[in-house]
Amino acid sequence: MSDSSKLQIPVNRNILEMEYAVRGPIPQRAAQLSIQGMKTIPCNIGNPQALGQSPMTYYRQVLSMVEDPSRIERERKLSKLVKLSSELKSSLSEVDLYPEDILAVAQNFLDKNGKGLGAYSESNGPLFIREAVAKFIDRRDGRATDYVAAKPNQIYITNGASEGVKYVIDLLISKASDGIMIPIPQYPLYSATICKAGGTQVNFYPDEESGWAINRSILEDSYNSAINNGTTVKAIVVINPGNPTGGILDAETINEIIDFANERNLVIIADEVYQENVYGAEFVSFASVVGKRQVPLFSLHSVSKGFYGECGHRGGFMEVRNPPMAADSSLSFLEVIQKQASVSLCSNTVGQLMVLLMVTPPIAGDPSYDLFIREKNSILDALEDKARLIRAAFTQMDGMEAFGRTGAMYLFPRMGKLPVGTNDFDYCMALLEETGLTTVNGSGFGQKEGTFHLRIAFLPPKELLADVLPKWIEFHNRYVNK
């Protein structure tokens, strides 16, 4: 039966028109090549453990105890046996025995949760986890001027940060002319979610040559253009550190964005999932700067990034500050978001536990602390080192240039030279076919007209980069000069 003779069913055009480049044609072609036996390097997405990053021992040890609570008592018995046998003790490595704080954390979770990981929780997440998140936010931001303490009842535990984004955008867009301002380039989650909700994407363009800086003029130009086109702008998205650019915003810039949103009655969606990935720079949260200004703020964090890299466990949280009311309704945004969360009953409970562990790491003096800090620093140092290695390779590529500081897990270099009639998609596909390196074309994230980029995640092992970078340099200089 031909496709034309099959049953034709009208479908939601918004879904048909969605695009998501990080899982688009280039990675799809990479999957085909991999099946055919070619070795590919998936640098198209921030998926650390897919490229060999080891899980943090602390997280996995607690998780294993909670998944199988009978092991807690067995581990304690084993520890007693080891203390009685010097021969047995000398044969065990640092991670063979679970430290007592691991067992205590696991038991504490089970005691507070009351039902393990196999049962539904409250739709917004267990209260004790939301309380822990609030304390984490207060520790991070509490020294700021006019800081307002986080409230557990304004925190939602979500399936990664993406679910929180969808809650807010789905709620905000009530008609096709409703617009959301997003930075270009942007993470395609935002353009896809706006498209699916049937709203209008309003682009603003950070200044690439100034390190992807955002200023009031850039925001006003975008806003005024949208208003003149009949769009009702309702929110602004800010990704800090930036994805795909890696740009890092300072407190002065964040304050300027908040003032802009305040004057224009806009909601702020602050995507802060890369807050650990600043490599020596300072991360400044929106919550620490907004103070007592009554600007609706939705801040997002996740266990997928940072040094944790637990993408598959789909854990995240969204904090809401200054929630507005829903027009023509007696409900606040908090109540409507609660309704959205309730439709799925709850976020996955393993992800909830991972969020708890993210916001309550071991502290100095805990048996697990030294190993935790060594592993954390090793991962972050390695990421910075690999970013530096790739940046150095760009200097050997004709016309390739990366602007700004290194943040997040990506580099987004601009290609100043391409053969006539080609674009960054052609380049990235050819790079894949020749070297196996899977990147994403800059047009998949959006970019200023007439410019070409690509995004690469600097996650592969250093030895793999050392092998592929000379091949990329050779390919690049041949390709752009043909």
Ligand SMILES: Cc1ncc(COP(=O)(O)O)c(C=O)c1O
The other form holds:
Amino acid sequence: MSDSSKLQIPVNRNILEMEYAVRGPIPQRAAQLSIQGMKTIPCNIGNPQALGQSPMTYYRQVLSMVEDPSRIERERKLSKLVKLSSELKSSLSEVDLYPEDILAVAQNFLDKNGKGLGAYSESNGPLFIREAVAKFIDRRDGRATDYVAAKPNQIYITNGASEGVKYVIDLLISKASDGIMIPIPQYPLYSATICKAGGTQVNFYPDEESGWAINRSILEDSYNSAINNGTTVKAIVVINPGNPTGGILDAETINEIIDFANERNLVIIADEVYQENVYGAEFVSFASVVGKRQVPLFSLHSVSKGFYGECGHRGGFMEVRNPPMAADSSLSFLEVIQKQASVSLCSNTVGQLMVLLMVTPPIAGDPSYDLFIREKNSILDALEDKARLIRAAFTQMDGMEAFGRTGAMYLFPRMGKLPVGTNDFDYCMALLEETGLTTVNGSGFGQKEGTFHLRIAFLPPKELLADVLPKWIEFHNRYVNK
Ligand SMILES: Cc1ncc(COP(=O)(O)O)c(C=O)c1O
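To test you: the structure above is the form predicted on its own. What is the structure of the form predicted in complex with the named molecule?
Now the full complex is given, and it begins with the chain already shown.
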């Protein structure tokens, strides 16, 4: 970089080697092109509001009241005035006037929290939020056989799901031969965190042509070859619904993965941030299937995805089941994670409030309920619709094929045809230069040797897609046949 001094300082090689394609060379080139005046479409990342998705009214109304509590009283006064004046009433819409339940939810948060948003909270998040998260998990999973109720003291409120993942992986990797099994392709948070911690990435390969299915022999092949190479496998990561694949796991597969982990004393890291993004399919959580089996399970959820799309607010939680002890110490994982969280004092308090709102949506009969459901359905329906449009475009692209169901926020088609000597990175870069469409090359997530893919987030507004898809089809058929 031109602004650097000549001073040389030895640094952590792991950080130099760490890679994160979602913000890699293609998005960086897109940023340059955009400065030069080109209209780019950032489909490289699952960041819905960056692509025009409106925030849910309910969340923003509560957030604004809690940030400025003096507005609660002002809103109440305004409501009274409106009731007295039919002229005022007719000039205000449903959204202009904050419904009473918004004010009550905000006031309730302030009463329970006591300190408002400007003070540090407990490191693992306020107890009343962790209690609400536990109830949410029980509501979601409580009907399952052998279900064990969630415990608030086994829940951590974090800065996005990413922070929880880092706590666990940092804790598990104590030497270079410690390995973590991850699906390939994967969300690069996992490869980057393993690399930074100096551990070994152990790949397993879901079966693309069977809709990214996972089975025993896939897991055993990966585990056995790692063990034969001297790796101590300590954990398995599962992303369900999958990023980048969109694959959705059924209860039977989840059960098989839990049995596999149980037999080998592996920790399970279940990344479930896309649990609302299943478009007609059923989401099955690991917590609902694990039952009484004593497998350590770390499940993650986030306010960034679903229909909430509040990525910038950095809210998430991690729920721990069957926490193990840290060997050669008197500490359980719960205590060590608490210590990790306490080093940065607490997660951000607006993100904590967003987590509370995510797990306690308005219920039927609440004044905000109807609008909430309308907005939720409209976001999820639009996502499904856009995925369908993009899939339909693939059918007009020579050799392009997307396997499996639609889940999460991404499509990950395989490119069956590319000019000799080129790869998916070259393709994505050329696609960007020509159309402004910013995608990520499959190699950024890992992929089976000899295959080529790209990932596209199905987030842009339909009008934008209607404009860019024909250009992409035209580009594709010309590029792959040159
Ligand atoms: C599978 C997966 N896990 C975790 C995250 C990070 O989520 P958060 O914003 O909650 O840190 C993402 C973000 O795209 C993701 O795709």
